[in-house]
Ligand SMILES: Nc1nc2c(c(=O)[nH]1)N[C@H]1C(S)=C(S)[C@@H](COP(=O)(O)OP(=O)(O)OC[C@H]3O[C@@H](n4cnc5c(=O)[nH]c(N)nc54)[C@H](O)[C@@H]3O)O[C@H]1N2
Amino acid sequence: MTIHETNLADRLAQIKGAKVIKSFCYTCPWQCPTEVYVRDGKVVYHKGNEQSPNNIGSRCAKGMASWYITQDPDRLRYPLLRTNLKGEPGQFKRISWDEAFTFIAEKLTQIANRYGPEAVVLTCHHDPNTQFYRHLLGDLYGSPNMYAHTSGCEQDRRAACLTLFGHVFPMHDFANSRYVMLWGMNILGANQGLWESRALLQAKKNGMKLVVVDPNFTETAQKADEWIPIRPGTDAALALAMCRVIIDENLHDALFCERYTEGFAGFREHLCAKDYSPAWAQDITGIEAGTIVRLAREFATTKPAMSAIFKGSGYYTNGHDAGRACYILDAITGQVDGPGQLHLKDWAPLGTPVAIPDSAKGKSKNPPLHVAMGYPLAPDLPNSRLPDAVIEGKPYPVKALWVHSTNPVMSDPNRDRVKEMFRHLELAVACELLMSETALECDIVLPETSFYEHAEIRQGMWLGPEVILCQPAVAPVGEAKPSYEIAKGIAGKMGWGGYFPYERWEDWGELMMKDVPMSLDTLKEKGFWAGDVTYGRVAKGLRTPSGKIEIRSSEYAKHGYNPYPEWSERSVLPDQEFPLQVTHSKLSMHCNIVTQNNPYLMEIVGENWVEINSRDAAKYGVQDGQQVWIESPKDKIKIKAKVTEGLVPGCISIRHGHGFGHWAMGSVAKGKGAHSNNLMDTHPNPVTGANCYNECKVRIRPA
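Structure block, one chain, which must be in the form predicted alone:
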């Protein structure tokens, strides 16, 4: 009998007296601190850490169901080596860890000797334990190509924040705000960052006005005071027109702009020269000029206020300037890094888990791929351009790919091209929990431990500086190993074992904590360290070339781009043959590549769907709940339709679960739903390299 088949009294008896281990959940990137209850080597209960400021003790459904990963029968249990040719359905044999380490070390050595260390690329999720691979493959081996998955996430947002504020990931002080404008940001639908979601709703109860700009009437829009149903891919036009109103009517913060911004006067001239007026924006956005004027006045005169984006405005080839324009609204009204505003958070003084001396570091003859590809402002690898380097050797050959906790075969546009890429690699390694579609294309597959089975120490995603700790709560599944043991094992085979001297995770943990005002032992007892929330970094100087908020971006100018954000049309427009514009939104019950094989979450949401406006549904003969074909010039998918009023006519919204339609992963996930990424061709953002998932036109018909 499982713990879910017992009655309440038996359930409480199992929990009472169980060992409590402070940890955090890593089902999504927000890592809510938790308390894990363990008895007889199994997780019998878990809840939020009530002392933590991140989640205030609460959990989301994804987090509550996450314990299943420790018992999933489909988990990878031992290292696997490919036995058949690339391009064929993957077949593997079991090997030992020693054989795996030897195989990888020999291949890496051969590739370095033949092509140089830059021929090896790491792509991963933002797992803190990828630091160990970065030390191995980046520092010691010498590859400059250590990347994450940001181009498939919020690459345009990140690029805008770096060039404007010199900050990689600002947070949102919703609790103290009186006016919040969210652009394509469905924070309540994505069900991430619980402390932010709770703060947003509580602030709204306290009188804050919430405005959501989105083609889709999302879960967040449903809670808003006002939904602005903008046409897809036109956010920049609306934001620029609002900036024009604010400046023309002298509603900007003149003193703040003079002291703390770079290029304000030129921006005023830029807006006038381009005639970015509300009347101009009305025809582009579908939002009446009077509404644009009213929104601009409300935003500028209600303080504190916040204009914020995440992914939605960035899935187009004009998304880089949309992001900059949305954030410039904060800058010109003097609303950056004060209470209730966009918050340029401090980071905790965490160290690295190992210390690599400069004398031991490898060297590359070529620059990082994103620079060599012509994307010097990209904060991460333009993933959709990686096949060019592998298949065609442009800008230089890539011969090995290390994939950790991410699934580019499914997560990047143009799946066919990505699969072809793997056939040209001399070494492809997947380090995963489950046999993903990407793992099936690799030469060697390594079983990693889950966050219930290993240690991680990382920066917390909260307003103030924070350290959060994940501790091993149960034994690894099968022969699975954590990243710090895998990296150490390969390093030993390559003669670098001495640089990974730890025997226990606490050894490298103490090194990371040496500058944090808390001991590792105390961190293990409490689960987190949190510093004070402070404001006012703008006056102290920012990490931009000018030290100010760069409305005029010196980095854009340096690399030949317009230093001011401008309006440009997206790359793919609907036409008579393919009359509908694709947009996407997430599913609250699913995230990344670990939830689709969870039977509890799949029982709640077992497949994804496409939303279509009722007028378009009538036009194309689509009925609510029926299966439909969505066809692009490239491919087609079969998916269930939901007819709604809450969507701008002329577009569809595909609920995207990051992998429904799996032919891998596990018995629960296989064959569920539809995956949309192969509908799209390759359209990276020309400046940031972001994946432009919404650059896609389609038609729809009943199946």
Second form
Amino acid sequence: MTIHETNLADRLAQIKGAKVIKSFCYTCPWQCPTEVYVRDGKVVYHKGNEQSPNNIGSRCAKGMASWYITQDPDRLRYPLLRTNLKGEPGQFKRISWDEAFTFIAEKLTQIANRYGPEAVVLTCHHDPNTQFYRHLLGDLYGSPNMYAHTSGCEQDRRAACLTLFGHVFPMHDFANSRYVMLWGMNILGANQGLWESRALLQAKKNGMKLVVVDPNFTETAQKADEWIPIRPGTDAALALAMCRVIIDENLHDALFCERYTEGFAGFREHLCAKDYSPAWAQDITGIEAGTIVRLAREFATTKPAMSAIFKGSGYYTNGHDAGRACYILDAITGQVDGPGQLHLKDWAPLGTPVAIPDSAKGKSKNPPLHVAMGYPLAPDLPNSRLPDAVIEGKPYPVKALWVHSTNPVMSDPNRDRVKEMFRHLELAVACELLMSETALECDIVLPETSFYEHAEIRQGMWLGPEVILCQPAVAPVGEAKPSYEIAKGIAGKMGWGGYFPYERWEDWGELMMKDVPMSLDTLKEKGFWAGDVTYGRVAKGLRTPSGKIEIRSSEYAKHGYNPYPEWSERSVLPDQEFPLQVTHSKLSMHCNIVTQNNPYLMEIVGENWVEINSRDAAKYGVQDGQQVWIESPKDKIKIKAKVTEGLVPGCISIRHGHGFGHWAMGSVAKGKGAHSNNLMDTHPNPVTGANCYNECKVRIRPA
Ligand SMILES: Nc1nc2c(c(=O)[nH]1)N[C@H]1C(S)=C(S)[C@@H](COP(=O)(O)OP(=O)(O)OC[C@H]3O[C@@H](n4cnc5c(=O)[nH]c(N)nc54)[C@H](O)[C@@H]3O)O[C@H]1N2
Ligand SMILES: Nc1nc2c(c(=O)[nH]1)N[C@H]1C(S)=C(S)[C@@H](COP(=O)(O)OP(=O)(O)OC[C@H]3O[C@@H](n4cnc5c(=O)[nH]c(N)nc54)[C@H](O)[C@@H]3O)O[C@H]1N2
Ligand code: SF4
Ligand SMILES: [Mo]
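What about the form predicted together with the ligand, after the form predicted alone?
Below is the entire complex, every chain and molecule, led by the chain shown above.
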């Protein structure tokens, strides 16, 4: 097939009679179950699995274009070892897998002997795929630093969910909702579960009111009943003022608050003592007091209702309290875990694929990095602080970094500092599909199979408990290996080969499925297992210290923070020299920095851009479509401008996802668009350690 193939008859002939394999897509983290049609060892067609509840047969454009990864000539084909000094653009030589395993095993042994196992850190994006590395480096080797990438994503929301509801990742029961307020969540543009997008639109057709709070008139705002163009970084003020109205007007659910929440009375006093009110919030947020009062009344009196966040209200140094305040709206109105509300989903009873007895587990003498760094409430590593640990040895030395499916040089703030970090590492391993900008900084680069080439069993991201399966559909590209084989190879060199005994993926698959009421064989036929959707977990008791919804967070109190959310100004504000505030958003035709080497998607959207309000554009002489310079106190980028009415004046919105500087990521991605992550300095959220990409002021001028 070629990119412009149009002959329908040929296409149908290819598809008819092809072998169909049930699998899933993880071009983005939402993992839609799929059917992959294979003929002569090639993917000839693929579509969504119609039986699966989390996409009901749909795919998005990114998913449909994703088969290209099985044929991308830029894919990594064999292990590579760096031949030049770190800090210079990486040069590599081909080595065998055996040499790679030996090299890594020897370095790991040296590091453990000299610094302890905690000097090794794992960071990843698609977390479940790393379970074998976690067994190797966490359980056997003994590092407590097995992390993911959440501080670059929804860390503030995760901290809010955990401390309030004792749940790590709530879902959204849009289908049964009558009033939905989305705070900076562009679910129709940067899609999450496709079932969520479909349910949101269907519920709207059925009469649900949709309110979108966002500085940007996003794809979701465009479909909403009401767009609330909030000033960036001020959601906490709006949500706290809405809480005040609801409580003052006795619109809260008093019985629910008394039975199922902790600290309601104290919260009421806190709101009064701080004098949070609609008039106060108007000045901060730019939203009229009358609108705030109306939204609060509507939200509290239309049921079922949902106030939902993802990461739009995060990315600021006050994002932790913004998240808590948005969720407290659900709590005080009694709108948690019922139909149409925020859903504290059950997880499927998946087992672990590798059994390691306690006696074989490695031990470290230091606590996990996030605790040692002073972020005990961080649900994941504050990864913008990782360079401090590596470069300065604070709070303890970190000497090795294992990056899997993540590209921090492109994804984390302050690219200079991230790149500098790699020079100081004794071992940096990248497990990748492509030579990413981060892989280029590493000592050793391991080619991994893609989700079309290997097996995986994961938790599904649907309302009910769900297991999803990915099965190998085509042969690996080059010598690429699945993560199980890589972990097994290294474990073998370190004397732990006995813990990775399987020859077939089905052997560890059976172990994972042993408590799921479906056999692995049936899972292979169906592609997923889905349990019942149940509600009402609040009355049964939550996994918070008190078992209740903690409006007054005992965890916050324990660690010396205000147990109630409060308004605080973010740390970087525009000024005369740099008068504009940066915000970021995603591209609907790309996923993060994963899809920019895909010619199909690049044909549709070949570069990213910056949006600017027409008033600001006039002020700074910027024309629509023109190249502009965006300068921060730290760096500058050249990027295309889009002039719009749909953005709050005083801020710009940079679409994230392009700007690969050289051949990294491949020939298609090279040199297209601009990368903004070196504009900002390092500003972790003080409580959650979230990366604050939007703590950045800039000026703009035509290029
Ligand atoms: N098409 C596509 N889909 C994706 C992705 C992708 O890259 N492309 N990425 C996937 C990933 S990893 C994720 S995390 C999700 C992300 O899903 P979203 O978080 O919904 O996606 P973003 O576009 O980053 O949306 C952030 C929004 O927050 C707004 N915002 C900025 N500052 C503020 C503020 O102070 N307050 C409020 N209320 N809003 C603010 C921005 O204008 C923007 O619209 O999408 C996933 N799906
Ligand atoms: N300025 C700015 N920065 C942002 C954001 C933003 O909106 N603006 N968004 C943030 C968000 S929400 C997130 S989630 C992070 C994401 O940032 P990252 O954690 O870096 O994750 P991704 O961008 O999803 O993917 C990174 C790498 O995974 C590789 N990869 C893809 N599939 C596979 C696979 O199957 N196996 C292996 N081994 N590798 C694979 C890709 O080649 C790519 O190099 O970025 C954050 N950074
Ligand atoms: S939503 Fe994500 S997982 Fe689903 S088809 Fe699109 S890219 Fe793939
Ligand atoms: Mo994300």
